[in-house]
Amino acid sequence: MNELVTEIRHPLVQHKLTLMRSKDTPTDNFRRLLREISQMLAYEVTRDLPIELVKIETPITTIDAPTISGKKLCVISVLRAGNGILDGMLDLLPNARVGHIGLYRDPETLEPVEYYFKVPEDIAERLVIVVDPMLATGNSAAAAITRLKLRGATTIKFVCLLAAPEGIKVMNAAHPDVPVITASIDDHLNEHGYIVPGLGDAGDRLFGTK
């Protein structure tokens, strides 16, 4: 058992993920399902947020009620497919700050190449949730988190839809302080670096580009 990785086995998550895996699921349904699963992943990744008591008045009486303490979260989307998870996260966390990291995977080396980076200036003071549907080789996720740490981020979690054992190994080695939350740990990577059984290219299926 890997203590750094949490696999969400909730029946609703698994049911919706099965629908997403099907090659017959059209783009509009794929997009909706990813948004719905992302909301449930947001619930899991935020379950240990610190809270404080504030005095409020209900229609009946005055009470000390719990509220999230500290600065608001920051959700970082690894472009482009990360935006599919970002949308669902923001449904549940509308006040979160947002950042974007643009990476693409070199088809020959499978190594990440950065082309865009924009995050909040006070990222060092926030809990950072990095989102990307697929943790395949792990190289892009590890590179994104390295860049965030260079900008001062210290409390980081990584959320993905699917993870391959190879990607988990790379992430754990590069960032042993970063928990991974995923809807499924799949079997392996194929020779092209795709997760098996997987669901294909998440970005292409999300945006209908193939």
The other form holds:
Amino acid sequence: MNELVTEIRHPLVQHKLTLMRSKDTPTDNFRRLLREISQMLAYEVTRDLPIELVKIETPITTIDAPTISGKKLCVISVLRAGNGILDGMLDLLPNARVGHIGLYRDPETLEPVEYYFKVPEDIAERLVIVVDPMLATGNSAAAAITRLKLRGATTIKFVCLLAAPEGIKVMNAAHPDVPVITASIDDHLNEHGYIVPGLGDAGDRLFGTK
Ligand code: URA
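The structure above corresponds to the form predicted alone; please give the structure of the form predicted in complex with uracil next.
Now the full complex is given, and it begins with the chain already shown.
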């Protein structure tokens, strides 16, 4: 296993992912399951946040109790399917700032084309969590992270639901400083750039557009 990539093998994540993969799972269930898995991905991506002790009074006594310190968070959704992960992330990280990057894949070249970019002004001071359900060719994710670095982001993690080995390779080569957290490393990409076995088009399944 590549040390830049964490695959969450938790049974709850795997079970919910199986339900999401099934072509018979309707939009409302798909959306709910993605939100639930994203909460668990949020738990994993924040695992090493620094802690400091603060003095508090419980009804019984005074203690030095742990609280999160260090950089504030920012979640960047790669449109449009990233919004499905964003909701679950914000359930656990309600104070995080949010940015959006709009990229679509040119169907011929499979290269990313940017059409929207709006991120918090103080992104350089934040831990940036980039979310996109499908790390397929890796081109969009790598391009999004390059743009964020140009805007000043220095501490970045990438969270996806499924990753293809091809996409991981592209991401690791382009951004060896960016850890990848995923619920599954799938088998391969097909000739249309879809992850196999995958779950189809994440955006269409999330928003019911097909
Ligand atoms: N994007 C998707 O939505 N699905 C894939 O399998 C690959 C990219």
